[in-house]
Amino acid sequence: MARPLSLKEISKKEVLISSGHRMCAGCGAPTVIKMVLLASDYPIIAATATGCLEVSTCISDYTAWKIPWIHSAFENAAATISGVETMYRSLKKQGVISKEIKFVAFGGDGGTYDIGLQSLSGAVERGHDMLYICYDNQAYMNTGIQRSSATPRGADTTTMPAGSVVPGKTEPRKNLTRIMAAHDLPYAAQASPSHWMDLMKKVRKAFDIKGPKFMNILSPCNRGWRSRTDEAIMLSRLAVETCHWPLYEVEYGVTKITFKPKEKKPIVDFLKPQGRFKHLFKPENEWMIKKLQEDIDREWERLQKEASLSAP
């Protein structure tokens, strides 16, 4: 059972990713990796795969990282980060090491939906005992803003650009979370950083279950989604709140909803003060709008459905 979390106690613990890293200023990550790193009880080995975070939290012979950090190649940090808990669990079964340390990877969208699912699938089914977290930014945004398979329906990529014959990207975001739900894993769950004490919980929960773990955890980019540095939070909230970006967990098999708005907003709200999007209010474009509101509308119904079928 995870320790209750206590305010007064994170606010005097370490933060172990430095200040002074070159992340872009209003970038959601470094804020999620804050926040994991700080909920942990225990000591941390984590990976990363190569991406924004890790290009720009470890520069030559310099890096931010205050915890022992392996960085890995885009595709395989779920490999990387499982291969050295095997070893972990040799050395401690020989009793060189007596400690409890936990195991996390951290990738992007583009090295966790898309170029490291085999890698992170096959980890989770040979059972390691790691968590792996996406941070989940929407886009191949280190190289250039082309469009992952998280990427939502309608926005402007540099690889599915907004013009007069196409509107943006015109499929649907994969849902990841449901797949890796779908491994039948110990824990799966989304989490945002605008609602850091549920996150904050849901990496401590994560922490405590022996296996394979995963969150899926919301990373705004202000690059890449065209909007104001200083609405990182924002624009996660309300991700939240419109259900584009919904809160919940499926713990052993049992799906529960974190967060439930008390008044469900329209996705408009979402939209508006991102660029990425702003093709889609002209006139010509607004069956879009209607076609994302239904998805999101349909998915979150589903979701309800779900969690009502899961309680006790």
Second form
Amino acid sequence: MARPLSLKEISKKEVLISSGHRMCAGCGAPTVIKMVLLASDYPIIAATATGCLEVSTCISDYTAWKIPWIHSAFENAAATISGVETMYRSLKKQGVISKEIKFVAFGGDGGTYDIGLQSLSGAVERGHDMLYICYDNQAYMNTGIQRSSATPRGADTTTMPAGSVVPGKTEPRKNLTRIMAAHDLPYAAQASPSHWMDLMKKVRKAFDIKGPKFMNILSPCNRGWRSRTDEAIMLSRLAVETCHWPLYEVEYGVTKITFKPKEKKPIVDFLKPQGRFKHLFKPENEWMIKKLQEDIDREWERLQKEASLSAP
Amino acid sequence: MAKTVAATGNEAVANALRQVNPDVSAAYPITPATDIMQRFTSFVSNGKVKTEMILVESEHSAMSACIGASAAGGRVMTVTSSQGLALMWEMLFIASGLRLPIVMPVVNRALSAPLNIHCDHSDAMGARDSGWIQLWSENGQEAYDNTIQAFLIGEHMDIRLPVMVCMDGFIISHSIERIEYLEDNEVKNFIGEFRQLNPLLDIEHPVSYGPLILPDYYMEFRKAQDEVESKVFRVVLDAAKDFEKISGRKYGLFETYRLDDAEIGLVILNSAAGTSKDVIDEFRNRGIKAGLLKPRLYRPFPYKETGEALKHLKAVCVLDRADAFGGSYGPLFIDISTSLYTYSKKPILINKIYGLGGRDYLPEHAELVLNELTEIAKTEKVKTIKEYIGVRG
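Same protein, different condition: the form predicted on its own was shown, now please give the form predicted together with its partner chain.
Now the complete complex, all chains and molecules, led by this one.
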């Protein structure tokens, strides 16, 4: 059983990613990483996929990581950490190491939904004792805001720019959390930094479960979302309250919604503050907003049904 | 006491890996290397080794997991061929750039397209400049011996580099030969204990692997890596000396065969060298001074020593079991030419491409080439520098 989380306890813990890293001001990712590291009761070793987080936190001769950390390439954070975890098991079995250590991999949506999906799927199927965390900022932000399979329908990106013929991304997002849950792994969850207690509880629970775990955490990017630098938490809250980013977990096949908004807000509340959706408010593109709302309603319905079927 | 057995190349390499007994292995099956891992995993399943296997979903993940495992701190190996090596290509540079002494037998096989599972050297040649050490092997015995030495070489504190051990697919990997095995404890003592420098698993001393290095220092980093490569030759020779003490078998940077007083010579890698040696004996019996040089350490390439060994010949044919497309010569030819470039008096060089996609290299091919070299040595005239042999017109 995971120990209960208290703010008092967390406030006394050392933050294992130092300040002075080079993530953009207002980026959601370092907040997410900080919460993940603070939530753990165990020593952690991390792997990170090539991406914003990686290039900004370890520029030789500096590193922001106060824990053992490895980056090898873009598409393989899961495979890389699976190697580290296996060496740990081997040396533990041989009596060389006795300490309890936990393993985590961080990847953006590019490194997780797209180029790294095979590596992640393989590592999960092999059953490594690891937690994979996707910090999902909904596009290839590191290379300059290109479309990914996590980009929401309608968003303006640099490879699917909103123009007179193409109204931004025409396809809906890939539902990666469902795909991961379909691996029948012990634990999959979705979280948001706006709901920090929910996020950290999930991380703490995940580290206490043996086997592969996956968490998809929304990570606002003011550069790509065309929003203000002080809006990351507000936007991630709106994503949750509009049910664009429902908070839930699937533990051994049992789905539980961990936060139900009292009143489900319309998706326009999430879209409005973001420049990437500005064009959707032109009369000729209104159908896109309607479609986005339909996507969300359908998925929220489905998720609620799934949770009610799982209810004890 | 050494044990003499009848075994295939794959069987011998699998046995070497059992004797080395690595901590972790991550691998993905591919013909003709699959058989090594099948044999090795049966050692795992029957408790003959302590190795933890990672049965990955691709070769890209195999090398990625090997990188993670090696950085974590322990002995790591994998095995591959052809497309598998090609899929690993990105990660090969990362393994060497991170200076991780991973050992990888490569059972040489042609690259697609067209798809072909048989032997040639285009796979390992495509990875020749990836920063890995490459040891090439004529037969099962050499593949076995090189695999054991690879761990000692790669893990040497002066270099810490990954090592590929190449042997010919099917021709060697699946043929039964007479092979001498060392005793398990001899191998164990020879390779010794391995300690990773700055292992990730040392939780008390956190380190970061794989930083971003921008133009301010990237070039210094590369220069340092190049300097490390220059130390490999001595490490390989020292390992060979130690290995001779326990096995009685002699190894160097390359093997020369009847080369000292030769006037014409062949340069050829791996199994085809054996066929060529027989033909050279026939030519010697006829009074023609023929010899052979078979590279063993192909990367880093011992240009100086190779040039010295070949410079006195009148005519040399470099036989390549891979082509380097782009209007160029075979990769081995390019290296041999480079090794002789600085000499004012040097042999006339020609290049033959042979044996692609498993095409047999027969004694008559060596004979044809040696006859041509005899003619060139006499007339000093070359018809064509590069030519495909054993091929339909």
